[in-house]
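Here you get one chain, nothing else, as structure tokens; it is the form predicted alone.
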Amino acid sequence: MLDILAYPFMQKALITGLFLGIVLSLIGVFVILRRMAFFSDGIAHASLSGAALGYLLNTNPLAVSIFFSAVFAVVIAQLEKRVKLSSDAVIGLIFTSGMAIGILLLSLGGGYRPELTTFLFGDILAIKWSEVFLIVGLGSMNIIFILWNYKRLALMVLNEDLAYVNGIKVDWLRNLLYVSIAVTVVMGMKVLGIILVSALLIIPIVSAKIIARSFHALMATSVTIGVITVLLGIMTSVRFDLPTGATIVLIGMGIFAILAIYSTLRQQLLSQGKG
């Protein structure tokens, strides 16, 4: 296994791996809190329109995704504000106008795309380097964000109206952290694709939330989680000539039922101890 380390693919496979696995882990640790696991799966389908506009201008259609995903992020976050909607009321109307926009684009275009399957289905060993440049420094700038200000995004989820009152733009927050949200998704689904990639931000923090006994413990246990996931996912998919994503997912989801496991057992044994 060590000798494959030295091909470019799996170089770039295990960089972009490690920074997706910090950036998704923190901030999923914000969209399990705001309960915004639907907001992560809507914004991963309606990016699909970004994705088929740059094949259809023969451009980087990851770069247009993120772009797309940021615009409607934007969006969403205003017509909660300014509109008497439901947050998965307004969510749904622009995963489905996502989708729509999605396929015109996709018929004027000449129809079905074969690489749109990366975007589907994930597809980290055949990233390019410009992508892995492009991840890595906005999955950078991701990171510096949430570390700077995470004080005040823990308030803001958990209550808006004390944090306008400790004097946050709490406005002006909410749009960075949808924008955020909707980045780091995007740059997400080149690993796990459109149906798999909310689970990444959801089974590192659910996982650290079993063991964690602080909010800062939280965070950290919910990076290492999610690093261990992607990078153990994607050695053991390349070992074994699995798909990725769903590698990455189950690998996941054993991390979780071990320490679930290991948290009932514990709990038996002190009440036990305690009788």
Contents of the next structure:
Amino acid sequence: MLDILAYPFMQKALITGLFLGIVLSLIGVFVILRRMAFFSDGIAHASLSGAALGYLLNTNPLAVSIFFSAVFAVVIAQLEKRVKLSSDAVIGLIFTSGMAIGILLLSLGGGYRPELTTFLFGDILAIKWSEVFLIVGLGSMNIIFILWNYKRLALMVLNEDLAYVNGIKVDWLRNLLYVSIAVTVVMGMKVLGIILVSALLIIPIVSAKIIARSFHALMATSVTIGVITVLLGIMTSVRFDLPTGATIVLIGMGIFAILAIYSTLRQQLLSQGKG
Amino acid sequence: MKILSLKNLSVSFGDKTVLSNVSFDIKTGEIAAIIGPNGSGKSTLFKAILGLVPFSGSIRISGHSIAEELHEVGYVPQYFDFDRTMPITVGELLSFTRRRTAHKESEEICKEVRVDLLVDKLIGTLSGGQLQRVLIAQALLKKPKLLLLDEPASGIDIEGAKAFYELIRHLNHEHNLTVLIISHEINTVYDFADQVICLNRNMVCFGPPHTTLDSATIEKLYGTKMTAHLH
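Cool, the form predicted alone is there; where's the form predicted together with its partner chain?
After this comes the whole thing, all chains and molecules, with the earlier chain placed first.
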């Protein structure tokens, strides 16, 4: 099994997987805290427009998708603030119109685009070095953004008025958070695709919540679980020739199940000990 | 000395007027209570003072604009809605807020507000009263001159509310902290506040509660025949 690490495709996949495991988990903490799972899903689907345009123009579809997702994120943030619509409705508008634009652009391209399936289902094993550098670069920026601002972000997500009174520039930080989530989601699509990318924003954090007893522990445990999930998922999918995205998600679910069972048994033992 | 001065403050959202021509001055060290029926603009008044909503008229804090003096204002919101399953400790929540106190001073404040023993507890496991004390602690860590409390005793039982108001009185006396509090408890306001501001979109009354809160004022404020009984 270890000789496979000598292959460039595996090295690229593992480097990308490591960074994405860290950044998706870190961002996922705030996605869960702010209850933005639908936002992430919406951005993932809307970014199909960027991917389609990228293919149509014969340029880097990942880079175009990332740009489009950042624009959509800002539009959603501004609409939520200015328009009398619920957050779900705003995201739904962007989600559906973004996908519709993507489908339209794809139809203009004509013919079958097999590389588009990598956006729908992810294909980290086919990632190019240019995409690795893009993901490592943007991923590192996101990681630094989160680690530098996590206290401000946490307070803003808990209560925006309190954050404002504590000198936090809430509008700016909210926009930056939304863009950060959007960019991270699109990068994550390289591994899991539009369909499953939300899983990596949710599963490691929900698993970590079972055992974490503080916010710092939640962040650290989420990242640990996220990285293990992605790396183990990649290696398992290569070993057994399985779809990588689905394997990662199922390994994540397996880790969640183990922690949930452990926690339940521990509570039962503790209550029996007291009784 | 005036710490808060409002002149002809009005707030509208679209074509709906929420506050109209509200004017009053609060002196340093006073406890002022804002009372009024639901929808009378009490929370909106706080949001205007904090600069969270656009307004017309003038709001000065210690003679300066809101933006210049926001660091001198502590705020405890009415609603602090969060996912109670998220593991955030009291100590972490306090660390998220801006502090103008040294570590030892922060510990003293936590002891004073009786949250020192709660530091390692998860905020999702706190009772209503404990959470309110934690939110007061976070406001006090800024060393504010003015503390805004939006219905701080809602959701707390009678004993908890009594303890809470005693804490506020203690902070007011010990630190000369000016307190502006929104409350529905007229009996508490009567005993506790130096000034009362009656709001029902307009200002219905302003002054010391013993001279201001009579049956006519209460009727004008709440629109029902009520009589005040001193006991």
